[in-house]
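Take a look at this single chain in structure tokens; it is the form predicted on its own.
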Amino acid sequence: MKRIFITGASAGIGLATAKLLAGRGDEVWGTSRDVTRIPQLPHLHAVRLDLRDMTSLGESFHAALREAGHFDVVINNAGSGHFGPAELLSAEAVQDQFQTVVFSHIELGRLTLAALRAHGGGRLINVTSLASRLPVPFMGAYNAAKAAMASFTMSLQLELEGSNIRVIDLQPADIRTEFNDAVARTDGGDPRYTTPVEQVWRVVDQNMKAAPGPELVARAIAKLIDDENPPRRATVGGFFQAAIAPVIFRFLPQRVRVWGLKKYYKL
């Protein structure tokens, strides 16, 4: 049985999460904004968080931490995205969105080594997405957090190398979600963004309905949790976006990946 800490609970990836694990018996903490759309589940414990709100967010790991006594695994899921092509976002809109999948994930992510080096050892896992590496036109912001969430957990292997904290980066692709209900969309007005915008929301939001559902997420990460030996980045999602799409892009120059890019979203 592990004591287990995960963010964004009451929906999608971390739903499905909590809900497996729970149900084999672990001790899941699950957090969201508002509790009251956690289920009330045997050993599922609603944890109040607001990862825009950096104090809320150490008090209430805190909060937990002290009911759970330790934390063996903390996964870092939650966040959010936004839809508007790149010329156009403000410095609000990019704040917004690096706060709720950068900025709070590198505070909890702080707050979790201290917290299992205190208990001898432990895992945190890191959900970034496949679009830190292979972006998605008119999510520009959500790309780059990802990506530099992604970047700073490679950083945190290096330093943890050889000690007894494993650090996973999950890698998502295309997950069947509620995800793009939420997404805040802007075309800034202009006409020159209205038609492509609207062309790849078609393609996103067909890739999404067509994906696999977050339980296959769920159990990528009930494996990363079990496994002795885990992998330090690990992707998941439908076999073209997670297994092949990927080693293709690897070896290939950046002009023939943006154009691949553009013929894939139709652009």
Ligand SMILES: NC(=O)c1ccc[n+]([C@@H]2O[C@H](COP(=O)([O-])OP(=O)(O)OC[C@H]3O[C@@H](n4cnc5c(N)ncnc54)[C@H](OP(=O)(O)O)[C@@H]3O)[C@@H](O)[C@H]2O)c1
Contents of the next structure:
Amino acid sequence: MKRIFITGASAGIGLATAKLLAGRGDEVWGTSRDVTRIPQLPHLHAVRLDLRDMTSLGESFHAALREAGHFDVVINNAGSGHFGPAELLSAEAVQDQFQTVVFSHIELGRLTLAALRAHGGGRLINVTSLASRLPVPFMGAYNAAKAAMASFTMSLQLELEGSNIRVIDLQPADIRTEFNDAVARTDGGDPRYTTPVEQVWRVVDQNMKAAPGPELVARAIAKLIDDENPPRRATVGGFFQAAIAPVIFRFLPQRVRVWGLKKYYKL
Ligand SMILES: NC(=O)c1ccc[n+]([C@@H]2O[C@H](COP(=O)([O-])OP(=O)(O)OC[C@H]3O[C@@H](n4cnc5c(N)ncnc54)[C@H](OP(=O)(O)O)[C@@H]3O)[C@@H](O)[C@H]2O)c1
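Moving from the form predicted on its own to the form predicted together with this ligand:
Below is the entire complex, every chain and molecule, led by the chain shown above.
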């Protein structure tokens, strides 16, 4: 039995993971901004946490830690995305995107590492995104924020390799969740962008509706928890997106990558 803290346990990947882990007997502390959104299940403890409030972040984590005694695994999962032309993103939108998927995740990671060190070791799993490597058009701030978090995660790996702490970068491809419902979407008020924004959104929405469900990611996370020597980075999703595209993409010149992604998103 493991003691696990996971953010964003009210929907999508976090909910599926919390259910799977609690269902097999792990003790899971799962967060939401609204604890009534966390299902009442044996072994699942609801915690209120808002990624936009750095003070409450520490308070929520420490309250859960006091209740748990220690954590074996912390999963930095909660997040949401902005959708709109990069050229027209407001400073506030960029700040908000980095707050929700970078600054808050780095802070929770810092609190986690202190807690894991005090206990003698454990795992930190950062849920970044394949968008950190294969950017989605009109998700400039999100792509950049996820790339920043992937890079920060690798920095931790460099510094902590050889300790009893494993840091893992989990990069989902498209997964069928509530993510798109929460996306803040805009054409920036510029008619030149209205049609392309709508076109790409249609592809993004279709891809998500046709994507594998979040249970696939939940199973991948359970494996990362159980594996004695887990991979430092794992990709999970449909076969083409998760297994083929990243490999081809790695060896292509930038010009061809841009061409290929534009084709893929019908831009
Ligand atoms: N779905 C995909 O295709 C995909 C692909 C790659 C990466 N990801 C990443 O996977 C993670 C989970 O996404 P998902 O697809 O499962 O999305 P989801 O279904 O929309 O669930 C998002 C979760 O994050 C929480 N959350 C959102 N904003 C928050 C905030 N400001 N403060 C606290 N909690 C917040 C939500 O909780 P409340 O609203 O209840 O507070 C919810 O539990 C995200 O980091 C996302 O970037 C998703």
